[in-house]
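Here we start with a single chain on its own, the form predicted alone, put down as structure tokens.
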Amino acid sequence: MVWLNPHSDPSAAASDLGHAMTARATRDERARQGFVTAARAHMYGSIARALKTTYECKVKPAFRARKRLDPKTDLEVHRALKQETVFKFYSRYRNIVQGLVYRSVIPGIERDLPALIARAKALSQDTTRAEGTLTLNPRLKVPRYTGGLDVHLMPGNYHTDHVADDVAQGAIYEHGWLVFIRGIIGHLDGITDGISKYVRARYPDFRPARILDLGCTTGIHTLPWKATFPEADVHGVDVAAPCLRFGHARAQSRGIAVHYHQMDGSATTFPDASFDLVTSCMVLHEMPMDRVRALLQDARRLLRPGGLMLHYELPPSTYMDPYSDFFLNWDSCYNKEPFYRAFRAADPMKECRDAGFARGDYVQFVVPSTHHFGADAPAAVLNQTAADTPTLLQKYLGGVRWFCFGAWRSA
């Protein structure tokens, strides 16, 4: 369960992302952003905390009165809960908060859409600010697993051209996004801030030269790890033209040199052995399990001796007890997000194995976040191994921490 920082302040909402491609927003338009951001916090407060007492005090011991025993899985919960009021009510509730976090956006991308575009075109052109690239493919299928969706309930998913040149979805995704994470995170770039330190700090003699972002939407989580490694060569691919142009822009405005390019994540046309680091943020829990499968081989194929897959994902099912499990796995049926329950219930080291990966090049661990646990505490976990996950889970649950697995090349 992720809990919002009781020190944030939810009036100041998504209105500066803190570069060039930022709408701009009303005062009414930041009220209400603020007010939707104050609406998560309020449901992952005392709404779901009503939720699990109810399953608690009510549903769990009238399973166990009907069964002998306590319900085991995640669905047994669900099935539980799902008569009671106060399910109905957080679920509804989710999915209006939901709606409403890309709702408080749009107004102000629509009335600033033409000069987005303008201002996209004069970033990508600018190379005195940055020598990055985009490369675009008009050619490229969106996959049905993405183009048939609108994934977390977002209008047009990430893909969708409205008009020549549009930056609108990634807009919309990056301006929604920070309402949707403020006061979880800290800010934008927050969970790869935090991961790629993780990584130079437990791998010193890690130093790669080349590194791939799968699933970039609009850079986020990309521009992190050229922060980190500043001398190395930062690309990132996704099937979204929209997100890929508003990203290219969004780094040029911060004169950061990265490569952007129009492809599918699990059948790139990059030449074998050409990064050291290829990684993703929470992009394989939105995928089918043979195009997870398909990425990690092609991880793998991209992957130099020596390299490193990593990528940053929801805990898998069998670290959870049976509610926390029901309580993840809620967005595989109500947020337009169905592969996410099947892609927990996959064991990550057997994936990595079945792609060709060595056992012992295995590698696995959980960050907490800064944000919440301080600056110090990703460096008191940097010794830890794969059995110490289910512990490292619990410890920092309650606020936020990432679930990190992949694996090296060693030939």
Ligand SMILES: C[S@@+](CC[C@H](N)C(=O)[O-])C[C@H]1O[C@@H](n2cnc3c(N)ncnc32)[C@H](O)[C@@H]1O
Contents of the next structure:
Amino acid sequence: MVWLNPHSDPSAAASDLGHAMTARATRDERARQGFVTAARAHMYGSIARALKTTYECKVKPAFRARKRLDPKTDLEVHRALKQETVFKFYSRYRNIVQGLVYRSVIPGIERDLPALIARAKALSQDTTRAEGTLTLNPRLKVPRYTGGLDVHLMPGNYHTDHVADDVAQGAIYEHGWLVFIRGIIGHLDGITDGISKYVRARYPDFRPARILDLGCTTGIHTLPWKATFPEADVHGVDVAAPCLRFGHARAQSRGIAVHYHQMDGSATTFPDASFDLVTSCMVLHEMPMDRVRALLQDARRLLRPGGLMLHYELPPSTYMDPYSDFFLNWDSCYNKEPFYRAFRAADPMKECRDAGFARGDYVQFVVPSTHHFGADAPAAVLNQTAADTPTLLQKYLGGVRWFCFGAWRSA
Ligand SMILES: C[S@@+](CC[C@H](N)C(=O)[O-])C[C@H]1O[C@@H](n2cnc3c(N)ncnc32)[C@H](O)[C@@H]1O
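Return one more block: the form predicted in complex with the named molecule, after the form predicted alone shown previously.
Now the full complex is given, and it begins with the chain already shown.
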């Protein structure tokens, strides 16, 4: 699995988020960030290849000789590989590099924190650039499934307030995201930039007037919805106050009006039928299935007739061969994302039906990243159906592609 785009320079623009909430980094810190990006590329390149070769050439034949059949599930692959040195090396290396993503950005953020907090306050109060809002609810209880973890090893997780009016966790998430994706996605908000444009092209008559992004964190992937549908009133919801403060300031600094709310996305307090598009980006796999189910039901409640619910997520296990499934599920065991595997094992269509959506209203598609496959790639798959998903996931395996599912609310 090699995702690094040869046209990207890992050392270019390290630390630079391109907006006013960027923490300054010294030359050494920028070099470290470039190193971590390159170390990630090495992991997904030669180390991941060595892992797969060991599996194909050694572990799988040994399994077959013992059991007279091939491993059928990710768990069988995992168990069979676990004792191999290359697996231990890959896992340890990945853990270390994941930790380094955050360690490479934290010093600059710590140093700049008072200035970032002051800037966030000033930007939040300044409505001359944009009229976005921030509504915090200090009484909201952060659910234990996320508040009790450092999800994907991020120290302090999304929600911790270290000082009054803190923005540190938002800054760590966003600066870390840049180190994490540089060379992979192309630009910071590449996911929903691509998905929102695909939605507009695929459904030209769909013009959402109110959009809600659930689990928006800092809004990296909320803002592109506003860019694609500039007339829409765009809202983002998250439980994590420091991310919302950071995100609101960043949106205001860019002159983009987005309304941020501290709310539980599986039990929002918005009125029924108050949105045309309810979406999420990389959120559901971090939630236990009972919360995912509550979120899908609430999303349906929030939709007006003719509205669309759409989630960008990891592709379900059913579309993967056992090895690829194991490779993706690694995070569930070793990266503090314990709900990942159960979410991927679920059937998204059934989950949507169980949440009250009609079978015929289900949508599912794969969006190829223009960064990897060129500007025309999404247009070439506008007419795909859910049945095309396995073929398209395979076709675009060598680069980045986004798996999306959801449903229209017809009545
Ligand atoms: C992986 S991040 C999402 C990233 C973000 N959507 C983006 O595209 O940059 C998961 C987010 O979901 C939030 N979250 C988890 N459970 C939530 C809930 N019940 N309601 C709202 N937000 C939640 C977390 O606080 C975190 O910010």
